[in-house]
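To begin, one chain is listed below as structure tokens, in the form predicted alone.
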Amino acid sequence: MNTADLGLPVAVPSTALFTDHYELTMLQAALRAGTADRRSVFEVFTRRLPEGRRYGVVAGTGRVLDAVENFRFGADELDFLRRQGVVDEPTLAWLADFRFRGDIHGYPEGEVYFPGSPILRVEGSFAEAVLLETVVLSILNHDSAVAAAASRMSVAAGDRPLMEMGARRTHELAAVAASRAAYVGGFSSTSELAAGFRYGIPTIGTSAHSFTLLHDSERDAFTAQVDSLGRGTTLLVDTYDVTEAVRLAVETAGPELGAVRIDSGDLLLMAHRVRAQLDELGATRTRIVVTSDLDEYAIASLAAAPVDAYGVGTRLVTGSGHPTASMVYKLVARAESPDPAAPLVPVAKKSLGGKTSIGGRKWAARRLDEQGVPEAEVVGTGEVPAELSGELLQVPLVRGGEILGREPLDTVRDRHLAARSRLPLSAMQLSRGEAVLPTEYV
């Protein structure tokens, strides 16, 4: 079941009601209204990427179909629906017996996408396509913001390795989602034991200022980490004087000092200062790792630095000021009738202020130029034109209500880092500007 699957420990309780008051009116009054049953596609897709970024990650697709497969309603959940009175007796009828039986195609978990890209594809009933709307949106939505920023701080580090150390600065279940998001974002490790417990992502951590206050002299402190951890951990050396500490570091654990961290003051001039005192006492090898309110731009102003990694936490799980991607759920096409054999018929949303959408179901592909790089995003509602035929996007995720599309997370985040390598190169750049690819409508 779910994660379990993947040989993982964790299993997903129900997410029947990690949706909005109005799917279950709606389905009440689609089924008495003889329409529930009608055939329909629902897309997720966004008009337009947050201010500044090139492009956008899909991040969350693995949680969304554990979230999809346990999308059932018990006796709990029943009598909490009867008790509030949100839907009558034949709806609590057809809940009791739900399950998801449709398809759902969309992008691979890891693949970049642009506006208009058509990311994930429900088909179903209108009643069961419906009805996971709200879940689908709060993964994708938070995810793919999380792993958004974390490829652009991935692409400003470099070879540079990343840990994730937000788990204080957000809720502690979403922390654990923005650790899987930072992974597929092209982060190496987490602080959050939870993640690494339930994704096998590794975990990271050795001490915090509160182990170092808590002893007599800064000394005594090194003295106990090195004595249980060993001279390859990493010591705290910004508590009192960076300077001091770091000779008695080296002096506690001798050359075979793992790391250094600093996590305040002008990191860029502490990091030179450090290098150079570490390389005076012979721990040419030791290495620094920064922490301290960092994000994409502050890792990027680092480039030049003796730094050897990063530990970043408020800016990433909060989607580096972009918490989320902005994602909708909109029916583009319905059958004319109940009957299974009724065609297809494109729908709509006409409004003003820019949230209009394109009916129709939608295929999508990457146009290549002739040096095999990306040059548009190609969607699509009729048949697709033979030179697009090996680019499409769209994989099946969920046929006939059977789970297809698990696979692990390093897959995933090996597979983002393929696709932000195969961008324009102008893709990588931290300044303004549009979505690297534009999206173009056929």
The other form holds:
Number of protein chains: 2
Amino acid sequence: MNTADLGLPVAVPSTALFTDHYELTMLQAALRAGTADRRSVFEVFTRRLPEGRRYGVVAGTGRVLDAVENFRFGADELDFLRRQGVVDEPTLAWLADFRFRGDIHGYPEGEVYFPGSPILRVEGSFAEAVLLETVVLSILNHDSAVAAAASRMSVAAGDRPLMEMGARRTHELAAVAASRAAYVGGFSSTSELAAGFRYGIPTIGTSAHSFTLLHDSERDAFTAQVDSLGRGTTLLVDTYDVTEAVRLAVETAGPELGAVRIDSGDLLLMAHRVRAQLDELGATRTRIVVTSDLDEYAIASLAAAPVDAYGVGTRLVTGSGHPTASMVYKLVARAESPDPAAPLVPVAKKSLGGKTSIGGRKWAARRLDEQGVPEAEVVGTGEVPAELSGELLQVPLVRGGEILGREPLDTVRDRHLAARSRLPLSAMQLSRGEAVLPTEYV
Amino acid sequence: MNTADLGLPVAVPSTALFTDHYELTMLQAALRAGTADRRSVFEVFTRRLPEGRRYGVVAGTGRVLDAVENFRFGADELDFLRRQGVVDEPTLAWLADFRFRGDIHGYPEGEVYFPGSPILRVEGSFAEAVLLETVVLSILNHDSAVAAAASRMSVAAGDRPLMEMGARRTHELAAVAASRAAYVGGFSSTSELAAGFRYGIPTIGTSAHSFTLLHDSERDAFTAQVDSLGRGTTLLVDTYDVTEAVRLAVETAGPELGAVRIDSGDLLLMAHRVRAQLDELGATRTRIVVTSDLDEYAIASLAAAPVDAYGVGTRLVTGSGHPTASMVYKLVARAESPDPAAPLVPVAKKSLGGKTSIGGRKWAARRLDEQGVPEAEVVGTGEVPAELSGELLQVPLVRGGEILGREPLDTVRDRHLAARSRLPLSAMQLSRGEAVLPTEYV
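Form predicted together with a further copy of the same chain structure, per the form predicted alone context:
Let us now look at the entire complex, which starts with that chain.
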């Protein structure tokens, strides 16, 4: 069955309409001109990182593989295209049989990237490769933007766990993908059930202010919560007066109280006060969770505070100021004729207003210095220099239409944490700066 | 059948897991405490508009209604919750029977809003109303953010049509909702096929740079496109040299050429040059479409240029700097006991660090001055003053679980354009400023 997993409780048919109209009109014109089956190479890259960022994080690759596998035009899709006159009958007939049979290579998911890094390379006929443009970019641009923000937050948090809580501040399905990307970037858990359902990410949460307000008193609310969720629960202590609530929380749950959560106010000040009060009450193992409009800077500013975990919402799911990764999908080489044996010719748009592309099918490697620390992202079109042949970044993801590159999300997360930790130390600075590795073209 | 329409080629089951874990643990604790069926009123509002914005745009209400209708826990969802130990068996049993049976009122979709405007009010038992929090906020926060950006762009564009082209820069399903929200805000069309499929929004598009690069020459590419799509097509003229491409475009298609598209460079300069060249070549009716990283300011800067249509991508789907509308869903009143006859009591969290809420079930009206121009957003909790009773903003959307408020998207779009045009003229300024109407609480 032709199904796509979109983070829903069930799979649903086809990703083929997550596509711009012009991909299909180009297909129609190329079919008619006899150029649709020219062998073509498209590459995904970004011309620059978001201002001040030191590195990017490849995320969404696993979702791209699902989208490619399920990119089929069924009866409903074809009827729509016919009814709207999007394309002609020969094109509809071609689409009815379509499945991607080309090759895809790319940076493994979780890897870091820099301006010009060819993070995905799609090869096949022009027809089959051009069709994937929109959905591939949608996924990579969204997921990589969230993962990059998550990674910076995770650097700022150090060993303290980060909880993703942003579902309410982004589109309901973008939220599921955002939880996944946040996990890749170093988060530990999510508030959102669909992300737990789909990706097995641990879900967390206990109560909101509304639960306290529902009851006749804070005492009633805390008692109700502890009765139901146990003493290990997290009580929200900033509905009325924090000091009184902390006192009441320990009185209600005892020193076994799992945690208290603070969701407003001066978190630095409050964390110190609440820690002192908890310790005084004997609740020395009760943890403090903070969750109020955090970003990487706010997290870093709490490094010396007695905080045990951070919950992050809005700023995470919106990429902390950069909600899209600005990746593009460009034709970089194609054959001169539909003859399958015709050689590939590099192509590129002429630069105008900074929209530079470099033609040619590219390899990429990360050059190490004598200490084994990466010193440059090397991108080339010709022979790979012998000294770089062990440092190549791209791996096969799809071969002849067959999906090869699926892997568990924990593998992806571990890869990211490892790749990040190998970077020069300045990559970990939150302050604005240039990409931590220069990109060299050879 | 229990299905939800998410902008996909087909409907899929249930929106119930687009929900934060804590909604369910609160439900469990309240069920056990006997407080779950206390009559409760939740309201959706925002504490402030994005910095500098003059008004907000309510968008997503129609999608909220679909989400509410399809918020059901089926076997897959319940199995997941049981397996993960999210809630206990009595709660699972309660969820298995759940459907929302309460009432929802709200600002009609497309209406403008201001800080504190109660744009949605959900009434029912605490249990049924709290469950909807996450998905309601996801939808309204995303869609309203995009619609607000679209509305400003549409003000800047005046009578010239705006085309939404941002699918590749946002999550693949957020893209479908973004097209819808952009249409509400005043856009005319979308590049994305799924948005055409789901919402009947006109889809547009012809070709990308890759199509030109695929062919042996620009002439071959233009010929292929015109042969297939007709002389009325839009040719992309900035792959190599714009002047040469415009010459070639008119030579290929004749003066009947529909349009040329410029996607890079200095658009103001280029538009003037290209217009002069087209006129000189006799292609006086060939239109000029521009599409390079536009936002409301870039659109406004082209007001005096000979541009016929704008295509907007990244900045639209990311809310032009404000990708979420920062709406919250707050318990504002609840009964003191589960007795259905118990009166409602206003409740509110104590203000701490600016998180102000005002308790009580609210009405809202837009007070007009003597000229009939709105002068204030009036929000109140008591009796509606007689002079405002004709200006009330909220309408019934759901009654006893039955969806009342469905309407065609064109009705919503027309409502927005009318509501916007009634605002004081300063609402149309792009420059930063305060909300164009003050919010008064009575």
